Amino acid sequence: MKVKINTSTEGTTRTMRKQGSLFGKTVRLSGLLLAAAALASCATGRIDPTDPVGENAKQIDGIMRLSGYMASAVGIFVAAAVIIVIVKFRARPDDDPNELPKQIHGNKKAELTWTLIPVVMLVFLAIVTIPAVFDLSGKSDGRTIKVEGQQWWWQFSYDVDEDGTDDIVTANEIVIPVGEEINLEIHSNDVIHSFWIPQLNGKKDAVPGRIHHWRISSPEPGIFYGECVEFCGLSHANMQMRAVVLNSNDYEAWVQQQLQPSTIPTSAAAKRGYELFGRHCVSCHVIDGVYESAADGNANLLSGVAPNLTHLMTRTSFAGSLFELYNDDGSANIAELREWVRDAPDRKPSRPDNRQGMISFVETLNNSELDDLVTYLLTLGGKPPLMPS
């Protein structure tokens, strides 16, 4: 017996299952990537940069959302154009397999539609874009910071008295007045590093050898988040930093705190801190008024800096803003703080093999020798005019 088979029947078929399981796998694909988008747009943690405080930060965020509207129109159209196609053009159980479309040259009109509506999008967002790159790269009349990066940390400078002489060193926290826009000389003292602190302003490249001009303000008082965002080693993803912003009779109280130098403390268990800092930490740290000379600039990092201690406890974090120096109740985060001290590459991934880090003291010192060391620092300044939400 022969069976007839109706090829072009069976070949319709096979065409639009192929069809079909082609648009839903592109409706499944295109289902993860707006997924992925969404959770990659997604604010981590306390750095959320859809939210700008700054003048700086807005102007960015304006120009990012008109350019992210222009773009969803953009997709929109063609995501429905695509749908269009798709439908319209299907496979139909009365089509011929073997029966070719209509071959036509082009279409200039639409030619020309497709490609001049996009020359005129980018037309205006480089109008709209290229001035605000100029300003926002221009400086201000307000007061100069020194930021300097390094692994993995950051150092900020302030010349108060602006006579060539940094008054105030800090690390991890910038302080600046509110309502007034400061000028950021960026530097690095080893590798590529990047300043970002997204409610303030965006991202800009700290490169060895070289010093870029940012500028930030806050028309509010608060504390703003940011990190490193150009990779820059192993504990990259580690080397956050904070601005606190004051307003203006609590910024004057703490720049007149920061210009004190620190005393010997006359507790035992103090003093024995102190002494044991002396043998063990001076070669990297400084403490103004007391060991400000061994380590100034000279640190045995590859750095050559390492962060100024003199007024730890007026910070809110160390480590570079990795751990919390308070606790929620106020109290000093003593157990956070002494196991750092007791091994600091346990706490935070670095080289100190390397001169990149604090080393362990594990093999040095016990645990009474820790404690007074850690009471020792305690007594350096007091709590900091604002405190983390």
Ligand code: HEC
Given for the second form:
Amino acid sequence: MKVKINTSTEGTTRTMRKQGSLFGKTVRLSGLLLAAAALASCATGRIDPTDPVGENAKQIDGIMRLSGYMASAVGIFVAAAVIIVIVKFRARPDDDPNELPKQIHGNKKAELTWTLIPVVMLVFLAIVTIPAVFDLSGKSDGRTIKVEGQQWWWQFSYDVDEDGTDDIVTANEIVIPVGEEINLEIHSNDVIHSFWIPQLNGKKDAVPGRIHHWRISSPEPGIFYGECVEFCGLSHANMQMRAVVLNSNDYEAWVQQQLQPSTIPTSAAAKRGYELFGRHCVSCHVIDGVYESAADGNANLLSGVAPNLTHLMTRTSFAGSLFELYNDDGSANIAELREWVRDAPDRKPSRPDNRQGMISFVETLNNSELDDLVTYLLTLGGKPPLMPS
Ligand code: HEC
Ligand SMILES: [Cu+2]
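We have the form predicted alone; now please give the form predicted in complex with heme C.
What follows is the entire complex, opening with the chain shown before.
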């Protein structure tokens, strides 16, 4: 834009324009920075949708990329066309402002072209996508694991001998053998959640009163990170999970370990902790072999309101995988565990008055009682088969 500046008033206008454009620049710059921050937070997180590992995740990734490339081609074509039209048909000084350019309304060739090309592209995408949708929700002949979402953690149950009752009940981490297509039966115990471990498969909702079938598999051992992806209330963002993929020997060893009930500890401090646990914690938690629930069936494993703690220390994380159970040097994360037992609602927002989450023990337990309880918790189960790297 050409602006001639002669008088003092125009000088003011120019300053104002300058400020205006500076403001515009700031807005645009902060927009860019925000976008960059959002992208960076995607890339640094451990939940990585851009690096598929399992077959199912690879299938989804392939379709995502294909449609992404097609959309980019369309986007580039449209942007280029707009620029060409702007330059080629711009108003020229000797144009008659009252004369309309040649109109092309009703041009059958043009209309057919811009209708048919998108139709062909969309039909092509449908042909690629629809069979994949059915394929992904089919069952495999691998073993089945029950997945239950509740505010705000995931529970996994295994019927090892396939007699209709669960033999292993665990939380936060679903442990599976390498190379096997595992069937998941996804339930919800309260509101709608959604199960997503992006490196192993796409998202599947957990809906109260329904069972959704899904599959996960990984060709390599490792720990893969996931997150609830359907907004489910206060601590939705703190409802994470992990898949721990083990080679078949390690998996069998893990199963055998999980089938072992717990025993009463022998050391004095742990024993005191065990007794405190019986007074303060068994209304919600079960520990197979020592603190079982009174109801029938597999009540020795299922409390219905809180994670089964029988093999707590064989997990790598706790409280919806929000906290690491071990430090980087391999020692137990005693500080975090103690804080959790002392005041869980402070560590993870919840509503224990509504049976959503664990209650606070700030008023109930003194320091030495907390220490004893943690000493007892550390005896539960052994070490995890794999540690996060
Ligand atoms: C009112 C029920 C209730 C009581 C009582 C209770 N808890 Fe919990 N506890 C929960 C719930 C619910 C969770 C899961 C919270 C989450 O992940 O958001 C939990 C989680 C935990 C976890 C983490 C388990 C995991 O794998 O994520 C530990 C450890 C734990 N509780 C220990 C204790 C101890 C020790 C006591 C007794 C001092 C106790 N709890 C009393 C309900 C309870
Ligand atoms: Cu959820």
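Basically, rigid core = biggest C-alpha set you can superpose within 1.5 Å across the two forms. Residue numbers count along the first chain shown, from 1. Keep in mind that what you see is a predicted model, and the values were worked out from it rather than measured.
S.K.: Core aligned, does the CA of residue 279 move at least 2 Å between these two forms?
M.R.: Superposed on the core, residue 279 moves its C-alpha less than 2 Å between these two forms.
S.K.: 2 Å or more on the CA of residue 89 between these two forms, with the rigid core superposed, yes or no?
M.R.: For residue 89, whose C-alpha is compared between these two forms after core superposition, the shift is 2 Å or more.
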